[in-house]
Each structure stands twice: as structure tokens, then as C-alpha cells.
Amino acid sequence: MLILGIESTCDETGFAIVRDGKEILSNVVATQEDLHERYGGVVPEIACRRHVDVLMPLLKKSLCVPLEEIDAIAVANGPGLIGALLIGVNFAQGLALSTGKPLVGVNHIEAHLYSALMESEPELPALGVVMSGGHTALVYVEGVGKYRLIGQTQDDAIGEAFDKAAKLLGLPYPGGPHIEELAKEGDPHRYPFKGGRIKGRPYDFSFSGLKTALLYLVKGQNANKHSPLIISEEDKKNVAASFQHAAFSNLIEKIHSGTRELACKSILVGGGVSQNLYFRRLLEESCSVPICFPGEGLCLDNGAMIAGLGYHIFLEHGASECVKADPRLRIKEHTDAVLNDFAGAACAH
């Protein structure tokens, strides 16, 4: 079965054709880093205009087989930027209507989790870790479509925190790769940054305090984001290394705790931040269960993960009755007795 996947939740536009949920026949992505770099973050209106410009050219580029041979169309319908979602969903609806192909809506966060399954078959249940510019979440995964949200960020997502930290340090957008590169020459223990904790919610995240601590360190206690730096160029390396270490240590601590408490047999990691090699090394050195990372081209937003998960949704449920763009779309939780028991154990931790 061939599925055409369409992704447009933020600032990447992606099209892909995937056979039987696994075999990627094409996967093309248009990024917008050049457009948003001058602003230090994604500007929604600019992102939407670029989506409109590239949708049709990317569709044509992705069609490694005739459109008539496609069995169904899958589109990311949330969460994300409402304008970007509407553009992708409306395009997919028009394409489905004009070709007579069935259409399914796919949750973008669930697709990031599925991306780690496209090239591996780990033992389940697993702890899913979504880490991107817009989302940070821990998810108990019993199978495709069988999820339970364990924890999520209460403010900035981890990728967003890196972008904001980079901007404070005068580094380009997107911030994560630039902080990672600068941190290679720094001391990760030079400054005692700490990730936030949420009382009564041991698996939730908060990165806003970490970002504020960095602001006060590099610009002064009464400073704002526009104030000049008070640290040397050389010390930037130590700040970047310490910030990166604190953010990932906080995340990994909760990954370990969740894996142990929920008796998970593996870890699935998805999202753009999962490309960070320092994070991968820290996790692999400290973890006792197998870890599955997305393959090449599957970490950042892409159409292949949408098509892959869309295949399973279509097999189990058929075409969606109505696909609507939903910027606050939540993970559809599976509530069988086993998952409820595990979730109770997690809350009691």
C-alpha cells in the first residue's frame, strides 16, 4: 500500500511516499531557515507564505510513482501553527477530492514517535521521547496507536529554549546546532544551571527558569534580552556547554525514571533536537535498555513519518470522516487497564 504524506505544521514543508508504513520511496523537505534566521525564530505569516509557494513543486518532486498508484493521502493536522496547518490540510483535502483518494489526519507528535519505528522493531512497551522546537513530551508506548502521555513541558519546549538561549548569546537561528558546536570547546560543569521541576508532576518539564538563569549570567541581574553581553567571547563556550548539559541532564533524568517506573523495554526518541550528538552520548552512556533514534532525514519535520503512521491509521480506521486543522491537537490516549496501572505508578512516583 502506498501512502502520500504531507507535513506543514511549522516551518518545514514535506512530501513523501511510503510503502506499507516502512519503505520510504521518496522524502522531500523544504526548510525555511534562511527566511527566519534574521528574526531569531519562526514568523508564522512568513512560514505560511512559503508553504503556499512550495506545496505544488514539492508534490511533483515527490511523485516517484504515478499519482494514480497512491492508495491514500495522509496529512499532519496538528498540533502546530494554525495558518501552516490550514494550508497543508486544505491542500490535502483538495488533492484527495480531485483524485478520489481517501484522506487521513495524522497527529504530528505521534508521527515523531513513529519515526523511530520506521527502521527498527524494538521491544515494547517503550518510553517515547519527543524533543523538538515546539514539543517536549514523554509518552508510554504499548504499540502503534496505543499511547499514554506521561509528561510534557509547561512552558518552553526544549528546542525553543535552545533557540532563545542562542539568541541571548548572539548566535544564529536555529539555536540548537550552534550551541552544540560552541559547547564542544566549553566546560559543561563551569556554571551550575539546573532544569526546572514541577511540584507533584515528576515527568513534566520547565525550561523557562533555565533560560532566565542564562540571561542573568550573560547580561546581568537587572538586564533584559536587549541588554549587552557582560561575558567574554571565550566564556561563551562554557556558558553554552553548561546550558546544554543542564537541559539534557534534566531530560535524561526523567527518561531514566520513567523507563524504570513504567517497566519499559526500550526508548523511542523523535524530533529535531534528537540529532544533538552530546544528548545521544549522554543517553547511551547511562541507559540500560535499547534506544531507537530516527534514521537519516526523519528527525526534523518530514512527510515520511506522516505517511508511515498514516498507513497504520488507514488500515485500522479507514479514511477520516473529517480532517480539521487543530493547533492544540492532543495525543489520542489508549486507556486499557494495563496503561492505567502504569500511569498510576508514574503519578505516585
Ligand code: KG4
Contents of the next structure:
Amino acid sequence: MLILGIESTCDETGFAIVRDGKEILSNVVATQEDLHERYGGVVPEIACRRHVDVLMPLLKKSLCVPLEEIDAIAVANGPGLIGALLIGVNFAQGLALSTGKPLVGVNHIEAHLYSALMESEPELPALGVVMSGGHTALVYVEGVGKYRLIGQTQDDAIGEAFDKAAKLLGLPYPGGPHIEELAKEGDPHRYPFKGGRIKGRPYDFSFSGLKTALLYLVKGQNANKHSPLIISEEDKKNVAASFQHAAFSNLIEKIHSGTRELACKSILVGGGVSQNLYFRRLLEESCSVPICFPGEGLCLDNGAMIAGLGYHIFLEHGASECVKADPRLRIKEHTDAVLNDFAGAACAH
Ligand code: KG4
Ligand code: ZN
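Cool, the form predicted on its own is there; where's the form predicted in complex with the ligand?
Shown next: the complete complex, the earlier chain at its head.
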């Protein structure tokens, strides 16, 4: 079965054709980094306009088979920026209507988790880790479509924290890859940064304190984000390395306790930040269960993960009754006795 996947939840437009949920026939992405770089973050209005401009040419580019051969269309309908979602969903609806093809709505976060399953078949249950510009979440994954949210960020997502830290250091947007690069020559233990902890919620995250600690270190105690840097170019490397180490140590600690407490047999990682090789090494060195990372071109937002997951949704439920853009779309939770016990245990920490 051939599924056309459409992604436009934030600042990437993606189309892909995937056979039977796994075999990627095409996967084309138009990033908007050039447009948002000078603002240091995504400007929703600008993102929307670019989506409109590139949707049609990108669709054509992705069509490595005639449109008639596509069995269904899958579109990411949330969570994300409302304007960006509306553009993708309306486009998908128009395409479905004009071609008579079934349409399936796909949750973008579930698709990030699915991306790690496109090239491997790990033993389940798994602990899913979504680490992207908009989301940080730990998810118990019993199977495709069988999830339970274990923890999530209470403020900045991990990628957002990297982007903001990079901006404070005068690095371009998106900041994650620049922090990783700068950190290669720095000492990860030079500054005692720490990721946040939330009382009574051991699997939730908080990265805004880490960002503020970095602000005060690089610009001084009474500084704001516009104040000049008071550290040397050389020391920037240590700041980047220490920041990266603190953010990942905090995340990895929670991944380990979640894996242990829920008896997970593997770990699935997804989202743009999972491209970071320092993170991959830290996790691999400290982990006793197999870890699945997304393959080439599947970490950052893309249409292939939407088509891949869309295939399973279509097989199980057929076309979605109504696909609505929902900026706050939550993952569909599956209840299970083991997890009910766990939820109690987690609160008691
Ligand atoms: O998954 P994604 O494309 O977008 C969302 O769904 O939000 O992730 C984009 C995020 C950005 O915040 C970017 O800075 C971060 O992923 N990122 C990285 C790296 N590559 C991308 N963060 C740290 N290290 C990297 N190598
Ligand atoms: Zn994403």
C-alpha cells in the first residue's frame, strides 16, 4: 500500500511516499532556516507563507509514482503552529477530495516515535523519547498506537532550550547543531549547569532554569538577553559543552529510571535533537537495552514518518472521519493495568 505523507506543523514542509509503512520511495523536505535565522526563532506568519509557496512544487517533486497509484493521504494535523497546520490540512483535504482518495490525520509526536521503527523492529514495550524543537516527552510504547505519556516538559522543549542558548551565545538559528559543534572543543564539566527537576513528577522536564543559568554566566547576574557577552570566545566552547552535557544528563537519567521502572525492553528515540552525536554516545554508553534511532533524514520533521504511521492508522481504522488542525493535539493514550500501577508509583516519588 502506498501512502503520501504531508508534514507542515512548524517550519519544515515535507512530502513523502512510503510503501507499507516502511519502504521510503521519496522523502522531500523544504526547510525554512534561511527565513527565520535572523529572528533567532520561527516567525509563524512567515512560516505559513513559505508553506503556501512550496506545497505544490514539493508535492510534484515527491511524486515518484503517478498520483493515481497512491492508496491514501496522511497529514500531520497537530500539535504545531495553528496557521501552519491549517495550510497542510486544507491542502491535504483538497487533494483527497479532488482525487477521491481517503485521508488520515496523524499526530506529529506519535510520528516522531514511529520514525525510529521504520528501520528496526525492537522488542516491545519500549520507552519512547521525543526530543524536538517543540516537544520533550517520555512515552511508554506497547505497540504502534498503544502509548502512555509518562512525562513531558513543563516549560521549554529541549530543542527550544538549545536554540535559546545558542541565541544567547550569538550563534545562528536553529542553534542545536551549532551548540554541538562548538561543544566539541569544550570541557563538558567546566560549568556546573543542571537540568531542572519537578517535585512529585520525576519524569517531567524543565529546561528554562538551565537557560537562565547560562544567561547569567555569559552576560552577568543582572543581564537581560540583549546585554553583551562577558566571556571569551574560547570560554564559549566550555559553556556550550557544559550546557549540552547538563541537558542530556538530565534527560538520560530519566530515560534510565523510566526504562527500569517500566521494564522496557528497548528505547525509541525521535525528533531533531536526536541527531546530536554527543547525546547518542552518552546514551549508548550508559544503556543496557537496545536503542533505536531514526535513520537518515528521519530525525527532523519530514513527511516519511507521517506516511509511515498513517499506513498503520489507515489499516486499522480506515480513513479518518474528520481531520481537523489541532495545535494542542495530544497523543492518544492507551490504558493498561501495569501503567495504572506505575502512574501511582511515579506520583509517590
Ligand atoms: O523535530 P524537529 O525538526 O522540530 C520539531 O518538531 O520541533 O527539531 C528541531 C530541533 C531544533 O530545536 C534544533 O535546534 C534541534 O532540533 N536540533 C539539534 C541538533 N539538530 C537539530 N539539537 C541539538 N543537537 C543537534 N545536532
Ligand atoms: Zn517535529
